[in-house]
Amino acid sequence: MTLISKLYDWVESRLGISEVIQKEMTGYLLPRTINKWYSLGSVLLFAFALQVISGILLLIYYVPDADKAFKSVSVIMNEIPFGWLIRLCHAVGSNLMVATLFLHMFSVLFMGSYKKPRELQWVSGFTLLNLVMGISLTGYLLPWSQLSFWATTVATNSVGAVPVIGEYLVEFVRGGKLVGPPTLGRFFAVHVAILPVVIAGLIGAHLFFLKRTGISAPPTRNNQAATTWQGGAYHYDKHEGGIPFFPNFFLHDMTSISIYFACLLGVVFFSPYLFFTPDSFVPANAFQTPAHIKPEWYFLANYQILKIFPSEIIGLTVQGAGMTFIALLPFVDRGDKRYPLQRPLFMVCAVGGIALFIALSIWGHLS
């Protein structure tokens, strides 16, 4: 007997480790239809883990100070071994990883899995969208260049449109009168130490209500209940006679996962400045304003929208009218069919609704 397994029988026989894998792997079941826009999930727990990695790294070189920052982030590209490889993931996987938020919120949205009874899996993951488009924000100003110095300075101005109070928080949010060394203090702070936290818990959150309802099929034609659920008394829907998930998804989950990886990867090789700007690369001037400054992709739409409007404040209002809406998608839209051509109304809003969202962000890019 060697040495590993009379520690896997030592710990085995306190915690009972294959009672645990039998009934998380191997004993929970999938419906036999689910398809590959499930494995989006798993995916999106495999950036956010790549980032964490990545992020860590990275805090062993990097000064949170605003005459050293830029210098530390050079010195991480040039001078280090393969810290440009963890940079450019880091950065790169934060734009990836909001894409793939997009394309989870989509999936969820055109296969209905957010009606009952898991409307506190939509609004959990609705909140960690808002929070990841969040964290990516904070971390955008801590390079100190001339793009992200100004970008922040764009942004946060939106705030003070907020009546009676914007000022306050404007100058809340950036520790002064003006982005400055305080700003980029308190964005390291939140982008290290509170914003992982919070992501984290509400992962576990999220999977947490996934495990407790158990994962909707993928609706058809024949199929259109969303769920065996009447209301009044909790129920888990077990899929028997469905696949269990180790092996049979978890090798989808493996496929998309890699996928995702060589994308990012295909990225940094190829076209590692594919999400930077020459701005990108100067160090921030509180007395030198760029002439075309703009907030990365995602806030695209959100920037045109300002722009559209005469007051900022009727522009901040649409926007949380709409945000406000999508949050509480699942208790607008009570019925119960799911299968999307079955849902005319549904479709034509949702798909109104991103090609809205496509030609506002191609607007504010050309803008």
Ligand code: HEM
Given for the second form:
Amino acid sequence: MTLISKLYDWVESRLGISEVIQKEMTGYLLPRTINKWYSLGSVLLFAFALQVISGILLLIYYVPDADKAFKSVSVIMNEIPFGWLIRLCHAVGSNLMVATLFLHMFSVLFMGSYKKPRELQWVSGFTLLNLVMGISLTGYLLPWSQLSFWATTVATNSVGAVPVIGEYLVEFVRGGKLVGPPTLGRFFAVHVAILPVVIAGLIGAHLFFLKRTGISAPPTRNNQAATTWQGGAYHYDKHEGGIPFFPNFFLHDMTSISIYFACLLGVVFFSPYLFFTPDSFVPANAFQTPAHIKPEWYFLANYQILKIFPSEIIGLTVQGAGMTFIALLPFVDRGDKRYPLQRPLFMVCAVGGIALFIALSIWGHLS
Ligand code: HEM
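Now show me the form predicted together with ligand HEM, since the one above was the form predicted on its own.
Below is the entire complex, every chain and molecule, led by the chain shown above.
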């Protein structure tokens, strides 16, 4: 008996690991018709882990001080061995993670898997999308470049449109009347301590909900059911006769994760500054406003909405209403049908909504 099998037996007799593997891996059955879109959740788990690991490595050399932050990032990029690789994986990774979040959201949207009994999964997922965008926004300030400084000035300005408390809110977020060293301290704390923990906890809740409802079967023309649940007592979707998660679907997950990682490294090696603008290479200067300051691509639609309306408060209200509608979608769209082509009203709203988001983003980019 080898040492490894002895060790396994020792652990097995104490923890019953083989039972857990049978229950959670080989005996965890998924619908036979499951498709590749279902692997986007695992891609997101990988993307988040990569952000955490690269972020911790960056923390070793990054200095959260307004006088030293920009220089410390230059040192990471130019002097620390492989510092450029870690920093670019983190910066490019944040953009690709948001893009993957949109894809995951669209896939559950079109397959109707947000419908009962998976409302909590949708609400927790949508909250995660917003928190990931928030962690990206706070991270944007940390290099303390012209882009960081002025993009944060624009973003925090819009908070001022909130009636009555707007002015206090801006001061609270910035730690002063203007963006300055206290803002960096606040954003740093939120970026590295608060949001990662909250996001990790919420991912745990998202996966817990998934484990409790069981995964949905993809809809077809003849099979609409999100579940065999008819309401009433708790029920788990077993998918008897389905395929095991391990090894069958695990291999699909690994393929999708490899494609994600290849895309990430492709950008890092062949177009490292795809998500950077010239202002990200100039240190922050409070006395020199750059000509064209734009937020990241995924905030361009919000930015354009604020510009379209004559007053910011109307723009904020429109956005708030839109976000609330999306967050509560499973409680509004309660029809039984899940196959997209049999939901014409949904298709018009969803395709129209996505087209509007893209059009506003392009407009925001060009204007
Ligand atoms: C960090 C962010 C997220 C992670 C790590 C994550 C992870 C996962 C995983 C592993 C699954 C199971 C496999 C799959 O269907 O892909 C899943 C399912 C699901 N997710 Fe997410 N997700 C995230 C964000 C979101 C967002 C933004 C939404 C929607 C607004 C969402 C809604 C759902 C729904 C409704 C399901 C159930 C799918 C089904 O049973 O068919 N998730 N998620």
